[in-house]
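In structure tokens, one chain follows: the form predicted on its own.
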Amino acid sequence: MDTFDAINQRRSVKAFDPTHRFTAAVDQAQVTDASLLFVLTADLEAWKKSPERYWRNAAPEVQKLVTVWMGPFYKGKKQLQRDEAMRSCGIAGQTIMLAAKAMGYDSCPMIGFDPVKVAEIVNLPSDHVIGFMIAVGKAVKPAMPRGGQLALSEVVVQDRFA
């Protein structure tokens, strides 16, 4: 499937096969009759725990330059290091969709379940946090129309707020 065509396509379907093959997530049928949930979690701490592992393609004076960089960057800047967490889960979470919508897949992201009983079912280390979930699998019937979409106006701004 083209790219364009999954963004496109791509919903938030909530009844899946649970035959094509957790429960803290408000008795939500997509939780459990998906084939796959995912749980995106980040490592607030990740930036101090081996920085140059996220550089290690990278030429060496580019490695030593963000990695000598990372430390003061992040240090002490508690929401910072949450809103970085939070993008990395959106960015992965945004190509977890689409590539499965690619593949012949459905997907439905999830914020409501309770946080602290997946942490424990998923045994999520106290300096981690959940982004979101996904739900993964076959439609069993479509989703919802779509709600709306805002006009370019309201979401772009050129230049500078007024």
Ligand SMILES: Cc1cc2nc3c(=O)[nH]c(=O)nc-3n(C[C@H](O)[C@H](O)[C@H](O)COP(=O)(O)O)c2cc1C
Given for the second form:
Amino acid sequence: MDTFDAINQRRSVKAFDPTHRFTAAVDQAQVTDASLLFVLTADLEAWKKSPERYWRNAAPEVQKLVTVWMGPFYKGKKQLQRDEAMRSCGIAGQTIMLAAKAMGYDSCPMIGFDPVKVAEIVNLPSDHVIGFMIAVGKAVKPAMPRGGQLALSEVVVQDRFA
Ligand SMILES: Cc1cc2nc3c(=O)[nH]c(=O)nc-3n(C[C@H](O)[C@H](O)[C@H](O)COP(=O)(O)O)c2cc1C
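Moving on from the form predicted on its own, kindly provide the form predicted together with this ligand as a structure.
Below, the chain from earlier opens the complete complex, with every other chain and molecule after it.
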């Protein structure tokens, strides 16, 4: 499927075919009926766990530069570490939802769950956070009509805020 078709056609579906199943988990019907449930998590301390492995294919001088820079950039900055984690989950999540659409599946991003219970279920390490969950499966009902889109002029700011 063309990327723009996947972007246009991806919608949050609430009713999945429960017989089209890979795994199952927790509550809301989207979660138990979906074929697959992703719990997107991030390691808040990834930056200090051998960060050179993220750059193993880069030139040695680039590797050194980036890994030397990474520690001071994140150290002691809890908000930045969390921002980075949520950014990464967001980017990964949208990629998963578009890939699912392109493969003929539907999805639903979800924050309606108890993060403490889900952390227990997945045995989340104490230095990790949960971004959100994504249910993926075969839709049995179309998505609800779009809730309403803000005008482009309200969401796109050119150059600087007024
Ligand atoms: C951060 C976030 C959390 C959401 N959590 C839930 C959820 O817990 N349960 C649910 O059914 N839908 C959830 N949704 C899906 C919204 O209901 C849906 O995205 C919204 O209606 C827009 O629909 P669209 O994604 O088809 O454009 C969530 C969406 C977002 C962006």
